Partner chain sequence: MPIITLPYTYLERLVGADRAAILDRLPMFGSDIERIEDDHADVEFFPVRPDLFSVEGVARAMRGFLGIETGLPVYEVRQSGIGFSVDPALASIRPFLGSAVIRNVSLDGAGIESLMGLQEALHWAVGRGRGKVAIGVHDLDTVTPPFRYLASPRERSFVPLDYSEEMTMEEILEQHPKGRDYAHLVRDFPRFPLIVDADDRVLSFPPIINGELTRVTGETRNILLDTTGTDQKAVQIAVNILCTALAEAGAEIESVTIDGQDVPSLAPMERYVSVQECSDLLGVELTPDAIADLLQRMRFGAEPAGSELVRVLVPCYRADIMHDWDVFEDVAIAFGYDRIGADLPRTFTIGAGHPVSHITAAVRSIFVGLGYLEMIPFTLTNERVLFERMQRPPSPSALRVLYPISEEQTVVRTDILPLLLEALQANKHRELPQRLFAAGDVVLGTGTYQKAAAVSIHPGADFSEAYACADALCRELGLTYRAAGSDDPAFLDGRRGACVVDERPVGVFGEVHPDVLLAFDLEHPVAALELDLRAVPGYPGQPDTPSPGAR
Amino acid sequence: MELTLNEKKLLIALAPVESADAGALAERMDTREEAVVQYAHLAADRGLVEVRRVVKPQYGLTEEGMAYAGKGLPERQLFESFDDRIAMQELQRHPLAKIGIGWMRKKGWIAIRDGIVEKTGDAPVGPDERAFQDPGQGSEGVRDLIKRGLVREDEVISHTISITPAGKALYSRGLDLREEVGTLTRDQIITGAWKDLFLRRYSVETPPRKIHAGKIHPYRRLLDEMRRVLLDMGFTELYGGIVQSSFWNFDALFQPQDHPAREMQDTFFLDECWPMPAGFERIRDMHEHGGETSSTGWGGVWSTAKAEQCVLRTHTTCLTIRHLAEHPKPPVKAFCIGRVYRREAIDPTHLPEFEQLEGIVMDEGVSFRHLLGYLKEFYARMGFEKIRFRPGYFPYTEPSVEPEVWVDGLGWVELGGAGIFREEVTAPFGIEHPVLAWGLGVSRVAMLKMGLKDLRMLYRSDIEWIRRTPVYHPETRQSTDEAG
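In the form predicted alone, the structure of this chain alone:
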């Protein structure tokens, strides 16, 4: 059996006593206690020693507890600061009154009547006070002191190492303590000195130590991949704040002001209002009577106050419509990937905040067929081979469609919505050409591609999960496990 020099030294130090604490062995071997434990685990794998790990609690005073050390608990100090009775107003001037009065009442040491504090007896020393005098013993009452933040509990870990019969037998046969050489130098190789060295033996069958390379979070990698796909398709990326006025989040998209999605149960409203942009009257007229289009609008009276109310954006469409308002002439080809917020109950498939991808194309002569082509190309580049479309309904697009992709084991899965912006959305901003638009819940794509069952995993810094997740190379459409 080939042992390292350190394992041999451990057996020699352990054999005379058969069992010892790792700290005592460290003194004998003139090394650190942590090193002794490491050597012991190596020898334990060979059946030469046994390692027993012992965990014991240790108690000590906290910073607040140290302030009372030698003086007594706050209630005891306060109790001894006055005679049989004292006015509450006068007692409250004591620096420990805020803490001590409540504890004196809880322990039954005092009674308060008509603004006068009276002692009820001698206030015998309780378990908590005895424990406070010597918390290291962990006696009765120490738990109460821990709850009060006066005592802290730490874990003290020790290791007891015992030699086994196999270890004794090996020791009795004698151990070679020549210094081993594990790394050869250039000079030793050139001069041939390596031939006279006692080389450490090694096995090529022993797996090397796992190396965990640095990684980008899997979800971040997927977002970057989507961004790269759209940039390669000629799109420009948009950015914008998460706080938006209801005007841009709802009204500019021809969403009626009494729509259920605008109620508190779906939207995070803020105690802030932003002024209307120039030309907001055209949006108002579109809502009330259809403006200068063939639409009849929603009717009723459009409220400026409601439109000024700020919200956490519920979708990224507010950014794309704002971009269109600033760039009403073709061509426009843009996208954004951003976080949106909705009042959702948290469960494995729903979160109150998540990422959404939004894309628009506005140009002369574009049609519904172009929209399907863009969607098919995007999903194909994301690795989905089978794609189909079915009719859908969305408030601000017509016609509308819902793309679906085929996922083995799940079948057809809907991945967002798309359509052509309605005239009621584009006309107020002077947009005269069709606007192709689509939105995609990025988290759903992430769950499908990563095989997750819980959406919350995407937002957790679970190091082991990140290490297990393969690194994906979009250029080659291959994935490789991390090095190691």
Given for the second form:
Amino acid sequence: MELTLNEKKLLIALAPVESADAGALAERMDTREEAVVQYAHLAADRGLVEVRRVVKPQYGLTEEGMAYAGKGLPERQLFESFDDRIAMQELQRHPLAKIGIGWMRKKGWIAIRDGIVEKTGDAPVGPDERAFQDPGQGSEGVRDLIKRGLVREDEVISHTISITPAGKALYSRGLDLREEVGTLTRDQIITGAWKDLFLRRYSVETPPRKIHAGKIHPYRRLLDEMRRVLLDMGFTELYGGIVQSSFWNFDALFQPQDHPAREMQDTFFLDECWPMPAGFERIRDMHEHGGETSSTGWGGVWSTAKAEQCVLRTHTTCLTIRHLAEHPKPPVKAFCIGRVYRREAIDPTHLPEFEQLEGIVMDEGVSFRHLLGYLKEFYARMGFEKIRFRPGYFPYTEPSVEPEVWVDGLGWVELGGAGIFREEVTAPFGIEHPVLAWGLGVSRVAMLKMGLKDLRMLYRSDIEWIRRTPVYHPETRQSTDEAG
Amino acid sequence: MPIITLPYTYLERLVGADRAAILDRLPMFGSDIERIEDDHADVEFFPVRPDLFSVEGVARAMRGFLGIETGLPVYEVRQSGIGFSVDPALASIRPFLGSAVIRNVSLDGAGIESLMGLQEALHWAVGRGRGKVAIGVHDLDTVTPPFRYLASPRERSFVPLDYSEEMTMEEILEQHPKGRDYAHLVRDFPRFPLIVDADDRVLSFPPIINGELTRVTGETRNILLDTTGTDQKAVQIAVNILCTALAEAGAEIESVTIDGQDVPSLAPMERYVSVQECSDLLGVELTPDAIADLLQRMRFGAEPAGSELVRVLVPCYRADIMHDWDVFEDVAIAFGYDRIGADLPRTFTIGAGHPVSHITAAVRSIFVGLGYLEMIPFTLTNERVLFERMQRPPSPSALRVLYPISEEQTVVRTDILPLLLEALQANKHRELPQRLFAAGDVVLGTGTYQKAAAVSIHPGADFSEAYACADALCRELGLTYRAAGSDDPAFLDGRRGACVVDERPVGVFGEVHPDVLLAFDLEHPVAALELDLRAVPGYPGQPDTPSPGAR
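Let's compare: the form predicted alone is above, so bring in the form predicted in complex with the partner chain.
Next comes the full complex, this chain leading.
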């Protein structure tokens, strides 16, 4: 048992009297009462003393009460201001008349007849008056004074500290009162003086203060992990603008101009237009009749005005196709993790903005089979070992596939989509080899991996959640280590 | 996506297999099973396969996929001798018409439900809410051919479906529930589309409502189909899907003569596809025979045409086959996605991060070192948060969305600091001190770039803390700046400063103005800063807009 110096001092002060009020002990120890209580609690935890908390009422005059102090209650002052009788009119001129007359009547000291106030001859000093003389006693009449707002009642907390037999035993064995040293000074260290000091010993049983580390957001760690997986797999990172023309967001991806996704219900449109890039006619021809491919195109008339309209990008694929347009020669392996926008009302599982991950591989001789290979590899590195492939549909890929991963407790969970860019997408840009592409909503992965029920937590985070979420996550580490 | 209800008894009868076998294979055919009930299953198909929006269509496909009946379904079309004329005045209103006569239908419970469901799903998927295509189904025996599709005066009246009184077409748009739903499709035209018979009796006011006269009931034996629209291909495919579905249910299809032309033909489209291209795309070596066999399972007509090509007959109801690769996807589905295998190619590339990511990663590492927690706030916000509460003048270059979904999200953020103050507000009840930062995209005009911002709230937060933190951030980013005075109204006068690089202010720091604090419901001082990351050395320049086919 390692007592602090203060506890020892407390025991020494307490032992001769066995029990004392904290205030009295404070005087004896030349310290503050609160400090004594603090030492006593420490000693009480060790079973050396007992601390009894006593709550006592304390009475004192209010501001109004102070005004009457020494002079008596207003009715007594008024009563003594006249002889046996007085005209009401005259009495009312007295400054205390307003309060005093009522009380005099109530106490039966006076009678009022025909505008004349007359003493009844019986005006004993009541308990309230006695209490008013010395309210601190809390005597019988003090309640009435509290009701009248003349006296205030406060709670006074005091502590009675008593030594226990264990405390006494320790005291009688003698206590070492050398001054304890907490933090070592530079001087004490370099001179070696610390060796002669009585160093305070600290208890490991007292929990440490909680300090909160500066941290990367838990969701960012997931995004970073995905980014790292893709960099490890040899992909180049893309980054680009949130605002895109419909041309890059839709038309360049062979999304027909009357597709429901291009209506204002689903997409955030902007009051901005971007001019068509040079060579846009190749995209127009593809839409109208399939250009120079085996495609029929969508038919109808393709509108430049529709293509010029700007939107908040609905996917990161607009950045992918721009990258391919700049790099039409193989090989190209690129990825993008970025925010995308859909016109959705906010609820726990829908947000108008969220992160999307997307990867593409373009090379000579790559095939659907290779796409499945990349999907399997990527998801395995993300910690999803079991994967299956089902037919899918996406407007700009053919063939398309929906990967599903096995999640214990949930079964097969659809996670993203993939396919080979349609020739209608690639041909206008002079891309001559298949482009394998896949994408997924990262928030879906966040829900699965972080056990999140409400997506809003990612963007309007409770900082307590971030403080409590450990930086290191063994499962995550395992999968990235295997990748590295 | 439309949900298709598959009643087991009807489905089993049409497929010729039991429900377990069908339901087991549906997912690998490309369907999501939504619900399995005692007497039916609800399933979902992709919007590009409207031919699967009926029990009959699903049964046709599954007979092939299960190997019960493969190859091209052949539909005989006899001539009905019934004629239709189209008013040239419709050219600018709703020019295209498709039609057919369907005889000997037996519209018992399951059949009529399937037909109605199909019609609705087609309106959605092919018709784009009836604008592109609208379908009318009539009891042929209640009217007299020939029929006329005309542009009628808007005052013409008839008894619309579900009503007993005559109404003018204008009244229908105002009063009839369907009229109100679809009025926007025709309202602006001087004349309205109308279909009448030889006796000038009204069959339909497309795309709004049919007449009560030709109501289809359980007793109906012979159907006249009208599909009208603005896209000839879509009109045609809707007719083909409806006719072949009804033919699958046992009806007989007859053609109608529209301005001298016999429709529909229900004949397949022919394509020759390359065996090598298919094998290369899928990554599976396939012979012409194998491809033909797989395609027949997907109900194509298919036969090898020499060693390099396969002749493919695409059923008339397949709206989605635009390109040879669409055919190859069906080869893959029939082959089985689970049998294709998964391999990595030998493409050699070296991974490379984007410079913007390198900068934001550095910013994050600096702030974490300074004891800050990262936030990832929304980029959509509103002018109250961005400007009003910040006491800053609204920026004319802030990007506003045209049709916001709520008042909370009307603009894309131009700064991150206001969103961090919002985060402090949301975390008001949490232990102090709180030090938060965020680095990410902002938009000005239509240009996207990045900023980093940080806030520190606690009773001792002051100008010195903000200045020290801004200074540390700049130093660690290798950004040489000159500190200057600032007049940013979001900060307290005399306790604010700017980071200036090349005579341009790129950052601001200081003590947040008490009125701003109160606007965010905060009660302690906040030291804050924000930095434009374009100032950081190595920030990439704006890329040029690429051009299609420029090389």
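Rigid core: the largest C-alpha set superposing within 1.5 Å between the two forms. Everything numeric in this text was worked out from a predicted model, so none of it was measured. Residue numbers count along the first chain shown, from 1.
- Core-superposed comparison between these two forms: the C-alpha position of Leu48 differs by no less than 2 Å.
- In this overlay on the rigid core, Phe429 has a C-alpha that sits less than 2 Å away from its partner position between these two forms.
- Core-superposed comparison between these two forms: CA of Gly451 displaced by less than 2 Å.
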